[in-house]
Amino acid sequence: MVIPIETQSNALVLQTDEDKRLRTVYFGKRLRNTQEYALVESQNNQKDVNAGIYNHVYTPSGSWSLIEPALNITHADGNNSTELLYVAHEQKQEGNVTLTTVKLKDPVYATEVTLFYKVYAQEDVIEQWSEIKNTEKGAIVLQKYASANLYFKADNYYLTNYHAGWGREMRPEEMPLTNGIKVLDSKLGTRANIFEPPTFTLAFNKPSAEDEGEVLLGTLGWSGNFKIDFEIDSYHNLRLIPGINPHSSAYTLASNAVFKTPSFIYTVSHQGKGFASRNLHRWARKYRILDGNGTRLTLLNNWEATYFDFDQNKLTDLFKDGKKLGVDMFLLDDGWFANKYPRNDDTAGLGDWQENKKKLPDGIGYLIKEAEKTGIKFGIWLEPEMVNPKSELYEKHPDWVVKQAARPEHYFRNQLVLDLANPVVQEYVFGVVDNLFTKNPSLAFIKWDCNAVIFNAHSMYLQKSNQPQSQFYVDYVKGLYKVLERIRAKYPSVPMMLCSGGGGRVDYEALKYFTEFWPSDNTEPLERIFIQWNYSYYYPVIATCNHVTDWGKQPIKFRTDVAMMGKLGYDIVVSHLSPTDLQFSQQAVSNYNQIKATLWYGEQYRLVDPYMHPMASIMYVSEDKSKAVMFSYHTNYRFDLTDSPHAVPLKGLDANKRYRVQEINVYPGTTSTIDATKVYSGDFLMRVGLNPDVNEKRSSVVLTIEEVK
């Protein structure tokens, strides 16, 4: 049996052998003649009988295989061996999307595994997951339960993964994969991405490049602990096994129950990682990010302007600043709640979600009305998964808190995590959001934060209900998703930002429920160029929140130009701006409103890599190629690296169209060096290029490129 799974450009081909084991026999460019997929395996002389079957589609443990498994089960009788044989498959197509399901079954034990391959043909994206069904009479225990088990053949493999920390998100590291197993993982429980995101680039044969070579961009849609194995076998082929981290997470599956693993999402490009990222962006906007082709609100946030020190009069004055600036919304950040233990710093009040009567005597409703009178919308910050020990919630419900009763509490940012494995806690967290909207139906935006990791993992709920503690890490995330599903069922269109102290929780399962995410608390603009550059491989700019703040020594023009390369926001004291800075900022917001459609829905092209050059340059091109926006930044202030001596070839334009180039965001009192009267062919701009004239004095340049008809 041959099962071809095809995108527009690629094919993943599965085939049964004489023992009904299902193998991956081909992963590469799509063949013109689909009948020839049946001939692929005849060219394979790799016999791996001593170690099992390296290319099994979902390698089980304890029977014929001696390599890293995708599935490890302890059966109801205590046996740890599993075999999986092909039973049946089905393919259903609906427009651009084809779902292939493959059923495998153990011939001895009543265990079934169904593999799902959801293909988005035009985007060359595959979403893959598995379902494990227990049809034994007793419970089984899932020791490892991966989402996918892929197999590749190449001369060499180069992995780009990202190491991180608070304020240091998405720092890339590319390395050749060698014999053995390379593992990317997280064991943090919440904020699972702080040190390592479940996101990577895999290049075949040679290191990854922007516009050439075969690459895979992959990411796991899971907001908790993950583990991604890269194992090179004895034939120098690569096995890729992504999924939930089995660390301390053996999962008991009752008779007739089904466990669904999270989605592994990937795209393969034969034209470099730039092409792959554009595939992923199109897929994300159309199929995954909430309202991915909708609009977004520009905003003014009060956090860096006030921190916890504010009252309603100070806030209403800031509303006027937001209107003066020209943004759509004011966002009230942390510090607006709690009375017995007022939220005047981060040591108290978290969990007590009533308005602080001293700061806000007239409540949130008053602020919403005042904002609307000013002509802007109103949004608010929440962190409903967390609690301060110094809070009424903690005093009333200590059993709701994740902690070990016999061990001292260990805090992360002075707080603990609520037990979302507990349905009562799920109801409470949903109620926090629901109550806000019930009382304030015109509330326009939620910033959802999650600042603590899980120490001393223990669920009082699981203990009382006689369920294994090893299920906690998984059930926590499932509980979070249940809450978010209820919120979206009742409030389907309210924009929500996924914050999590910066990039601590950014994945494509969470982004089913959120319109955007906060990449990093580090808003220093030079650092942000690199952070945003790396996020841009996996996430489109419509989902990426960037704020102008007072971080860094760069002028406001540089800070603004960097923040415009995404969803624009401000976190500054507008009244502290000089008249000229204010004039510039107002014009920048106006400019942003003119170009945002090209940024949000256009194709992204990276032109100059800041890791290799003293500048960064990136552009966005509208679908019809009539408009483009090019951002260029000076990133290195060393001697003799202070300008752009060469033209930068553009990408993505129509060679037959004619374009006029104009600089925007020109600071008042200065003059652009770009001649806006000249008209260039798309052919010229892409072959010869354009010099944005970036230098120490012109440290950031934003250009619009528009078709001349």
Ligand code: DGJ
Given for the second form:
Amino acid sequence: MVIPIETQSNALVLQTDEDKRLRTVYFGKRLRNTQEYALVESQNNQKDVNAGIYNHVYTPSGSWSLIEPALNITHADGNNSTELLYVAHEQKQEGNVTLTTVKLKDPVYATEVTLFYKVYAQEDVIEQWSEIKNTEKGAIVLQKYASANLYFKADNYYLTNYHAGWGREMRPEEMPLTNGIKVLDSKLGTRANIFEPPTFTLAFNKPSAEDEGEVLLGTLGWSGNFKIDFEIDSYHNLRLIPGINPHSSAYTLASNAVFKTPSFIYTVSHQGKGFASRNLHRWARKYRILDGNGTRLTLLNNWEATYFDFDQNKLTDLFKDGKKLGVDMFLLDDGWFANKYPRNDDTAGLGDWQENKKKLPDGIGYLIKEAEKTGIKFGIWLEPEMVNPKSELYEKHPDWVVKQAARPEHYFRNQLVLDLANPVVQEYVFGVVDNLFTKNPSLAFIKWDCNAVIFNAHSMYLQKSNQPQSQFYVDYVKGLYKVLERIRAKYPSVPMMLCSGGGGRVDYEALKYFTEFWPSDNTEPLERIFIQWNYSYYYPVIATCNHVTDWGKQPIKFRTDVAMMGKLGYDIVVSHLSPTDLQFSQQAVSNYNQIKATLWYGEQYRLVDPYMHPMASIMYVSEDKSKAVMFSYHTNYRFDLTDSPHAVPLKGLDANKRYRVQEINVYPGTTSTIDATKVYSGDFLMRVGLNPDVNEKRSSVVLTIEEVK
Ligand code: DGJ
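After the form predicted alone, can we look at the form predicted in complex with the ligand?
Time for the whole complex; same chain goes first.
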């Protein structure tokens, strides 16, 4: 049996052997003649004793396989061996999307596994997950239960993964994979991404490049502990096994219950990372991110403007500032709640979601009305999964808190995590959001924060209900999704930002419920160019929130230009801006409104890589190629480095169209050096290029490139 799973450009081919084991025999460019997939194995000479041990489509453990498994089960009778043989498969196509399901079964135990391959053909994206069904009479325990198990053949493999920490999210490192196993993982519970996200790039044969070479961009849609194994086997083939981290997570599955793993989402390109990321962006907007092709609100956030020090009068003044700036919404951040233990700093109050009477005597409803009177919308910050020990919530419900009763409490930002494995806590967290909306139907936005990891992982609920503690990490995330599911059933479209003390939590399962995410608290604009650059391989502009703040020494123009390459927001004291800075900012917001459609729904092209050059340049092109925006920055201040001595060849335009280039975001009182009267062909702009004239004085330049008919 040969099962080809094809995207527009690629094919993943599965084939049964004489023992009915199903193997991955091909992953590469799609063949013209589908019949020839059956011939692939005839050309394979890797046939010593290990032949086929490595390329099982979902490697079981405890029987013939002695290598890193995808699945490890303890059966109802305590036996640890599993074998999976092919039973059946089917393919169902609906337009661009084809779902292939493959059923496997253990010949000895009544365990069934179904593998799912959802292909988004045009985008070259495959989403894979598996379902394990316990058809035994008693409960089984899943020790490892990966989402996928892929197999690649190439001369060499280069892995780009990201190391991180607060304020230093998404720092890339590209290394050749050597023999043995390399693991990316997180055991942090919530905020799983702080040190390492579940996103990576795998380049085949040679290191990854922007516009050429074979690369895979992959990511796991799971907001908790993950583990991704990259194993080079003795044939120098690569085994890739992404999934939930089995660390402390043995999962008991009752008779007849089904466990569905999270999705592993990936795209393979033969034209480098740029092409791959554009495919992923298009997929994410169309199929995954909530309202991915919808609209977004620009905003003024008060976090860095006031921190905890505000009251309703100060806020209503800030509404006026937001209006003056021209943004769509005011976002009230942390510090608005709790009375017995007021939230005046980060040591108290989390969990007590009632307006603080001193700061907000007239409540949220009043603020919303005032904002609306001023002509802007109103949004609010929440961190509903968390609790400060100094809170009424903690006093009333200590058993709702994740902790080990016999050990000292261990805090992250002075707080603890609520036990979302507990349905009563799920109800409570849903209620926090629901109450806000019920009382304030015109509340326009929620920033959902999550600032602590899980120490002392222990659920009182699981203990009391006689369920194994080893389910906790998984049940926490499932509990979170249940809450989000309910919120979205009742409030399908309110925009929500996923935030986790910066970028500690973003993935494509969470983004089913969120319209956008906060990539990092680090808004120092030079740093931010790099942070955004790296996120941009995996997440589209429309979901990436960037705020203009007072971080860094760069002028407001530089800070604004950088923040515009995403969903624009502000986190500054508008009244502290000089008249010309204010004038610039007002113009910038209005420019943003002109170009946002090109940024949000267009294609992104990375032109000049700041890791290799003293400048960065990125452009966005509308789908019909009639409009584009190019952002260029001076990124290296070493002596005698002239930034743009050469033209930068543009990408993604129509060679046959004619374009006019104009500079926008020109600081008041300065003059652009770009000749706006000239018209260039797309051919010229893509072959010769355009010099944005970036230098120390013109440290950031934004150009619009528009078709002239
Ligand atoms: C961390 C977030 O990343 C910040 O933007 C801000 O909302 C603070 N939390 C508030 O405590």
